[in-house]
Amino acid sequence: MSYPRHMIRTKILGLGSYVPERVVDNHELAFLDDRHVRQPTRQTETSDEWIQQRTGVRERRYVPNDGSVWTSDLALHAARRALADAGVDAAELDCIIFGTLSPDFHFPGTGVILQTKLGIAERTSCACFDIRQQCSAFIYGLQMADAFIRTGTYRRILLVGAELHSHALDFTTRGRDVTVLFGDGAGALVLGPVETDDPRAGVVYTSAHADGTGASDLCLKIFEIARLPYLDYDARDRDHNALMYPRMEGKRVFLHAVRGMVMSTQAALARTGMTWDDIQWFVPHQANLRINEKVAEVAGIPRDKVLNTIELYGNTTAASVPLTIDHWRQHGRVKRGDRILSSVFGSGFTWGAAIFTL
């Protein structure tokens, strides 16, 4: 007699996150210079009330201002915690997927730097992918990992998102719309295969989308390839250095973010046949609390199921979803076995959603 073979599905084996120790609240932010040193006079015309009203952010984390910490260092802390949580040795990894918009170098990718810092570069020669989907990198990376595992390509994948934003922000009134939003941090998952006939086990659903017509609405053009040389400006000249910093068309980003996240959330439920009774938590990308509130309102998401951390960490881009999940797990709200729907939106424009069991 033959028996049906169990399906191979992707299981989350471990979760970890990390944020730097330094807390920068909205009051201090207004007085910081570009070295993150508090000055006696206000450097940026902003206030706690102005920031909270528009973004919901109260504080964020910054790395030390001495150049001693890299994006790969933040990733390393989160990766080690995820590996420990999974009970997996770093040498067992056969793939690293690293999402970031703030890499250590323009090239090579930061995945190979993390591989070296984990001490496995010469031991495993595991594949390293760097993905550049910014705030959507977690969902894009999860979709990649799920496909790799289901097809048997890899068995132990480290998916990590890490960002060091604080060194690339414009600490003046000109840059405040972007600067008030972002913080430093990292989050990581360890993923592997599980044999099961339960269609709702592990990673249940992923979707990823893009619309390149919005590429210039949120971007950083310092490495624009058509420029010869790249750095043809005086970094200290206010009339010439705008290329150093990100720029954002805030209203367009807000509208497209709400639309993309609502549509991807509704599609995830429709295509899986699930309702909010089947899902414990909604974890949106932490770009702006006002965006997340609007998404919950339009998509009919129960407010008591929405998890946010932007108030505490700001926008940590590729790190925000795993960082938020781990934050609330540490505080006892999220537990193993909980089913999560996550929706994201990022520059590009890119967006997507996923349903998975922790």
Given for the second form:
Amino acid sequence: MSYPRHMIRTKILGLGSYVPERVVDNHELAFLDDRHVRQPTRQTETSDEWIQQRTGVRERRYVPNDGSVWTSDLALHAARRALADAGVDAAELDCIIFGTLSPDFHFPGTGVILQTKLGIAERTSCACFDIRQQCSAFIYGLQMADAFIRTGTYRRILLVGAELHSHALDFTTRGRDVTVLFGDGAGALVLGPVETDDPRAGVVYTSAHADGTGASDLCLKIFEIARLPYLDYDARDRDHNALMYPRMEGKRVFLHAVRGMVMSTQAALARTGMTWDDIQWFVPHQANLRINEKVAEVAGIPRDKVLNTIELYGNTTAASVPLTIDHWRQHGRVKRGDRILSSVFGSGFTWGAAIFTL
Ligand code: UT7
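The form predicted together with ligand UT7 is what I want next, because the block you gave corresponds to the form predicted alone; please supply it.
After this comes the whole thing, all chains and molecules, with the earlier chain placed first.
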């Protein structure tokens, strides 16, 4: 949606992110077993050269392999930082929107678990949503938050994307196309209403799209609910446990990603009447550096406005956009008041774009 002048707009009150400490570079990745322990012999046939050339990823972060960290913990760190940045107490939150494809459990959603970890579970007036739009969750969640705030439904929303990918990757040559791409991390925003006549303040524009015919091109099934029993394999049996790991038609996803991100970026500019002179930064989802370079080339985006972090964090799915913005803010490039155009693409297929002022 693009909005006319209006008194209530959605302001980004705070931003925060978190990545676990363990750095796994491409070389080490090839030697890890599925408990993330480095073995003397190569476990996956891959190379630093292939990964950097085809994806741009140099390293990624993994949680400790002792079973102590949940997706909700990654989210908690990012949320606390975003709340501190906003000067908002957790008790003021009246809504949590949690985007993840790696939830703590199948159900309930991770939003309620985060609510408890934030110490506000008694605040029963805090609604908790989990959303399932994978790499597009940030834009889908931003659109939801914007609608809730503009209609006065909620006044303090925590939008968080967090992923613990490293426990659900196939550390053998079979899974190498997917495993090399992904990392663990979290990013969060705190959003609230502001009264202003400035049509370029806060969230200016959001658009969300989907094409379900791409659902099987990038998916992680784990189980099939139509079957009895719905989960019927030995998780340790490599010949039969393929359902435990993501599968991807890489080339099809790549082409659809470029198309969806280019089209949604161009539509964002056309619908708002903005040009790259009005926008400081383009923050694409971080799936593959070559996707982002192609999008910039086709959509005519000035190269010095494109922000990436995939080299350092890989693909962190729902977390990638807020994590990238916060990374570059910590490095002094992104500043409060900067206007950002973000576009994303993910499993579903889902995609979208947004323009907002930080
Ligand atoms: O976040 C959601 C959206 N996700 C994406 O947007 C990802 C989109 N897709 C991609 O990023 C790329 O398609 C990949 C990085 C996954 C794969 O790159 P590609 O250039 O499309 O390679 P390919 O799948 O065509 O594979 C080329 C070769 C194959 O070997 P053969 O059949 O030519 O002998 C693969 O088996 O590269 C091989 N290969 C690898 N080799 C070394 C695939 N993965 C690896 C690897 N290391 N990790």
